[in-house]
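To begin, one chain is listed below as structure tokens, in the form predicted alone.
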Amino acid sequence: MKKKNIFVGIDLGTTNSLVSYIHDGKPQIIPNERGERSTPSVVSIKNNGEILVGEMAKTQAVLNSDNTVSNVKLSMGKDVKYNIIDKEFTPVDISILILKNLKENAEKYLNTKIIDTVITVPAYFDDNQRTATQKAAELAGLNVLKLLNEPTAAALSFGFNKKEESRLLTVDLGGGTLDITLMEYKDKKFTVKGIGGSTSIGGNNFDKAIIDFVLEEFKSMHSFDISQDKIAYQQLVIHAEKAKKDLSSANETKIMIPYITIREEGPIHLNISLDLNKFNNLIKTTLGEIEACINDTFEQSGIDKDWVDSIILAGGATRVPAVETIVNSIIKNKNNKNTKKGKPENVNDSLIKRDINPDEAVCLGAGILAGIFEGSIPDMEFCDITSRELGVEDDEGKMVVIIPKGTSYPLSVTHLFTTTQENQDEVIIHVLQDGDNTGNIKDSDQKMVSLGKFHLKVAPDKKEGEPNIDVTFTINMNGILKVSAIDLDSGQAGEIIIRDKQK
């Protein structure tokens, strides 16, 4: 008898990664080789060539910083290189090592070969970042059934086996990314209504704030900069993260590191108190950025805040009390103005859904979708939307929007273009994202990004404006873009699938 194929869901996170699958009709987290439910997304290579992934790599990240890579997710789809022991690695290369480790641990636990997977990505990931993620998975020996937006995955874990309709605000704050998604759950279908976020906001910002605070306090007391001592700084990084977690359930914590360094006068101990109020003040700027992102998401989607009836917090950084306070206050302040709807002032007390572990919600949602593909659980529908505007550059350097932000996909859109010069024998199809019709690609203050370009031969001996050129933008179910063009007169055609630019 042939053994059943098992599909898994993977949350490839900035700081930690998790794997899940369906067992007895429910999503379950697969523990790693250490028995832990999550694996640090850290890779280190020793001088002898041995590759460390996970906790062993994390514990010596500062001591062996030159040969260790953390937070690689933030560099996906970018032209970044890591030089490790005379060898060059790209973010895709590092992600392959993490994914191989996750795959091998899952195979050992389930005692079967793992091929098919659903992998989550931030909803705000652009096309290069999505393609880089898929490329890494494929090179790690995985078949990506779908790249699932992280907030949608978190909502799926919330909606699993539920019958009631919901209008959801999902705030997914991981180690290095923030995703805000507005979506509706009705008749087993998730429909995304709005997307916002940032790829530069996350729990790492909170850790950094604590680290900077301790460095300054210690320097003022002992006239010594801990960051100059790799061993001392490694300990501080570990204890800062622990202090952040302590303040998620306590009003005060102590950062205590005996014998953190030794000076001429003898050993020096670190003992600094940090209370919740001080911590909130340290992270005030980041909290303001989170609040702005949430407000912008409502504004850009055209949805009123009192539309929300459920709030899902995903990602370990949402355990920080001030994050929940911000989310609550945004919705509560709006709802309190709508007294005609008869909503009490404490309407928010029941909005945040706490029956889901925020550290695991995204991975469990990925496992549920993997189970749908596998046939283990009933089907659910999804309707995602684009997080960026997509278009082409015209002859004046301006962007012509083909697919507006907030457009549902998968889809295919075709626009007709022509030439701007006499006897023009080719056109350049330059694909752009995240701009507007008034911008110019040559202006440094514009936010347009080049995704790629290709040359298309057109029928020669044509007057200006005579050629008919169809340009088609196609976005597949994973949110990956393909742009094709054809000269309707000559039949000449060309296309580009936007791949990440790392070679």
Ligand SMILES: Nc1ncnc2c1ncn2[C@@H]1O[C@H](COP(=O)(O)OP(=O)(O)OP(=O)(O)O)[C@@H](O)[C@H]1O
Contents of the next structure:
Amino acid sequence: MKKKNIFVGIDLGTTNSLVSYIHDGKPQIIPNERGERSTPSVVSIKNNGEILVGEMAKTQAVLNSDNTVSNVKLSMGKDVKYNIIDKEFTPVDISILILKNLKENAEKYLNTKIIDTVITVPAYFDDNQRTATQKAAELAGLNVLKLLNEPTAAALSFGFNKKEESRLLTVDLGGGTLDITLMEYKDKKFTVKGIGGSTSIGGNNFDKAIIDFVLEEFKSMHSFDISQDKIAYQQLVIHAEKAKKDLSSANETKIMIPYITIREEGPIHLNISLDLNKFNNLIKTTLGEIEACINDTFEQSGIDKDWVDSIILAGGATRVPAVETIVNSIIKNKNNKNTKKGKPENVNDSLIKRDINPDEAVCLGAGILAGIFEGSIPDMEFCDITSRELGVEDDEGKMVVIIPKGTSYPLSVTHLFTTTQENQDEVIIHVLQDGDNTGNIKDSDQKMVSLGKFHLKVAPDKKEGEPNIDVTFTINMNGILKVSAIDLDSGQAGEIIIRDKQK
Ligand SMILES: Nc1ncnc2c1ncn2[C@@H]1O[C@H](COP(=O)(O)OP(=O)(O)OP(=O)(O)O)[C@@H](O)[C@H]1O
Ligand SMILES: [Mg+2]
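Got the form predicted alone; could you also share the form predicted in complex with this ligand?
Then the entire complex follows, led off by the chain already shown.
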């Protein structure tokens, strides 16, 4: 007899996606059909309707940028449309294509059907973004056992098979998102203590800094701007990323693109050097933002930096040496009062755990949880927390907070409301969340996002303040919110599952 289906973990990344499963009691990455351990999250559609996903889509992007979508994760849950060969695609549509490709490849490799999955999302993903991810998975033919927060997944892979207790700082810097988590690991249980980050900081920002620098250099060398030349620009995108990666292990690199453009006087080649110092200077702003996000996470969760005893770096962009230096200096400045900022770091002093592969930790963690659901490895418990305030709008247009930021879930909370006018026969339950979808935590206090609303009939002929209306907020294990309300006198009830918002 053979098992009919296997549960898998999927890291649906901004730049790269990975799949894992439990084999011989351990999480293993499932290679794609090219034998590679990760698949670029890039989709392209050819004129004949053929769909390309992964490396094939990525390599032809230079000549076909209009019909190629990358970084779709950054648009999940937002009102964005892609026009590819006269057809409109939503971010969910594009993600379905990526997920189907991952599913098919894994099915071929394991020679079995794949339905049940754990999919990772940034801890800082809001309700709309989570819902869109779940919807894409379902439409790709997958059953989502849980949407797992990425840093929690990285920590699960760290804690797997370990006995000792840890107090972890996880910094996950991927292509487009920064996720920070403070977490305790004790008696095989993870408890998330604090969450922070931004959905607009990632390795892409480093690439962009290099691209801008090269465009400026090129302009001053040749008195000519190539930023509007799509093909030249696409080549530059690829070479900038490559240069960034070179500088993770070398002090200097060259960005060379022969025949980048042709002018009257003949072809022009791009040949520009970039050293590590210059690169660190170019990315100063992003580094500052990363530092601010980490500091904010400590501040907002009320946890002291001394508390941390281990650091996990996840995400390809944490390979940039300056990122590691910043993380070390934030913790060390606090832990060792004699350490001066800017002083070269002694690697041996670092709390960074080097047995974690930053590219694979998130996916392996998702695979571990899938294995727990499948029953193929022993249970590990964990408890996540909300990353935003959730509440309802009151009659003055202000948010009444029902679930504060940092609350553990799954949970259900009920508050009692009433009317503000005599003979009021209806109330509007307007569900709000703090912050905007793209900014970092600092901006989030300034705006409120509407998650949906519904009208509830209340018993008529009542004085103001007389009716009793119970409003209940429930967050399930995937972090998806349901709001229900009931007028206790008439028994009239209504509810909204925030995922209904996604079409
Ligand atoms: N050796 C390296 N040095 C510097 N940056 C690197 C290196 N390897 C990969 N990266 C960068 O890491 C980023 C991709 O990381 P990763 O694959 O972890 O992201 P992702 O999971 O797709 O994104 P996200 O977690 O934001 O959804 C890219 O910006 C890539 O250029
Ligand atoms: Mg990632």
